[in-house]
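One chain is shown next in structure tokens, namely the form predicted alone.
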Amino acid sequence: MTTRELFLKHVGQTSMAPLAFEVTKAQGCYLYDANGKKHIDLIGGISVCNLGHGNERIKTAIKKQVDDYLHVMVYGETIQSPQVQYATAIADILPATLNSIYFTNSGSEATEGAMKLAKRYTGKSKIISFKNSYHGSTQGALSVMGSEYWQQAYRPLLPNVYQYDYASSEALDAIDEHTACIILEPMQSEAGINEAPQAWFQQLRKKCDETGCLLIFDEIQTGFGRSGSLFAFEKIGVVPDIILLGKALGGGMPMGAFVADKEMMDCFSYKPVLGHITTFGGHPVCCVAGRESLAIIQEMFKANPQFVEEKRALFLQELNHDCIEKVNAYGLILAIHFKDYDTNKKIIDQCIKNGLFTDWFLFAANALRIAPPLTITHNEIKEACAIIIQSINEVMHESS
């Protein structure tokens, strides 16, 4: 049997029509298929590979840690310097109230842990989330996902969860003394890049302070430079009580985290003890990869604080076509909106044929995703946009 046939037979599938793009090598901003053809990677593992593929500094850090030790004990019971060093590095770049890092294996697990922490710390159970939001697919995270399409097959989910339109006054009004937390993305990525006014975030912070509701920012996709700053909350000017991290956190290795104040996080240590546990969270190899990746991203911003915005502007400049309805952009996450899903899917398929790897958004199936490595060059951006325009033209020609 071919590798593709074995993939379809033995690897659990999540779609009746997976892309089935067989990757044999990845380097820089390029993926190589089974035929040796290279494709510009415009997804970056969905905001994971912020430094592209095969970064030498990250690989060197991984190799050294592999020689030292791998897993030794469940999370929190032994002092492992990779965990300590990375937690310290993260705390050093966050506000003083975000000083305690709990490492997990994924963004979904970070969501789960943060929801538990909010309920434990406040003693409340009401949770507010938003339509067209995505926080993961485990049952707790699914409970706050903003789409009945994905939820309906798995009910009953968590009770006492209420959803509202993003950036609505109704959501602010719903926050009361019974609310444990409100969880949201500082920018709704899977909705095709949906932003909220800065004034609304200020009102949200004020209402949370008045009621004792914890404000949770999901920065799993926007974190680590993707937004144009290290974290999107810095652009917004509002500091959350808990922040969720993932995707780029591990420098290409599987990793998530939720971050809060130590006083809050200490709730997990008593009544009951081991209030939240994980076997592999904060794996030493993931921590050294993530720490090295963060150091490189910091160096990139120090060298040119505007490098993300400059690349964003270049994408917007190059993406001009009558078939494009609009392009939403937030740092180096962009969504090219077409008239419908069928048009978008044909263009995506044509892009892949033409040497560019991309996909669509969960809540905006008519939009093509752009989330390349932050290291993508200006020439690579121009090449990628040329392939997109070429693919649009070819699809339109076939349809005429």
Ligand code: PMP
Given for the second form:
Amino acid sequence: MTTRELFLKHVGQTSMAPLAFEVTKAQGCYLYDANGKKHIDLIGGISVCNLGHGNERIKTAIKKQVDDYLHVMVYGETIQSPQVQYATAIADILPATLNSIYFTNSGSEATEGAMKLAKRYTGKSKIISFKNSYHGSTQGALSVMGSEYWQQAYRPLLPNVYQYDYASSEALDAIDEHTACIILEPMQSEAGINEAPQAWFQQLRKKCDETGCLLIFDEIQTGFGRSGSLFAFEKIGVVPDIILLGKALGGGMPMGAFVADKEMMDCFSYKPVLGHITTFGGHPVCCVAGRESLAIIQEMFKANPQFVEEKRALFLQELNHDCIEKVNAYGLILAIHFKDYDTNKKIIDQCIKNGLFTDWFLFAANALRIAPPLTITHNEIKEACAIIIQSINEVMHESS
Ligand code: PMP
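Output the form predicted together with this ligand next; the form predicted alone has already been displayed.
Below, the chain from earlier opens the complete complex, with every other chain and molecule after it.
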């Protein structure tokens, strides 16, 4: 049997039509398929590989840690310097109230932990989230996901969860003394890039302060430079009570985290003790990879604070075609909107044929996703955009 056939037979499937791209090597901004063909990677593992593939400094850090030790004990009982150092590095770059980092294995688990912490700390259970939001696929995270389509098959989910339109005044009105937390992305990526006005965020912060509702920002996708700042909340100018991290947090290794004030986090230590448990969270190899990756991203911003914005502008300049309805862009996440899903799917498939790897968005199936490594060069951006335009032309030619 071919590797492809074995993949379809033995690797649990979640799609009727998986991309089934066989990766044999990944380097810099490129993926190599089974025939050795080079493809420009425009999605970086969906906002994970912010430094591209095969970064030497990250690999060296991982190799050293592999020699020192791998997993030694469940989370929280032993002092492991990779964990301590990475938690300290994260606390150093966040505001003073975000100083206690709980490492998990994934973004979904960070969402779970944060929701539990909010309920435990406030003693309340009402949770508010938003339509077209994505916070993960486990049942708690699914309960706050903003889509009946993905939720329906798994009901009953968590009770006492209420959903509103993003950036709506109804959501602000719904926050009251019974609300444990409100969870949202500072920009809704999976909706094909949906932003909220800064003034709305300020009103949100104010309402949370008035009622004691905890404000949770999910920066799993926007974090670590993707937004054009290290974190999107810096652009917005509003500090959340809890921040969720994931994806690029691990420098290519699996990792998530939720971050809060120590006084809040400490309530996981009593009544009941071990309020949130993970065996592998904060794995030492993931911590060293993440810490090295963060250091490099910080150096990139120090060298040129505008580098993400400059690359975004270049994409926007190059992406011109009559078929493109609009391009939404937030830092280095861009969504090229076409008239419908069929057109988008054909263009994505054609891009892959032409040596460019990309995907769509959960709630915007008509939009092509661009979330390349932040290290993508200006020449690579021009090359990628030329392939997209060529692919659009070929699809249009075929269907005319
Ligand atoms: N929140 C957001 C905003 C995400 O984009 C994702 C992953 N796409 C998650 C949460 C869940 O992360 P994970 O897949 O690591 O569980």
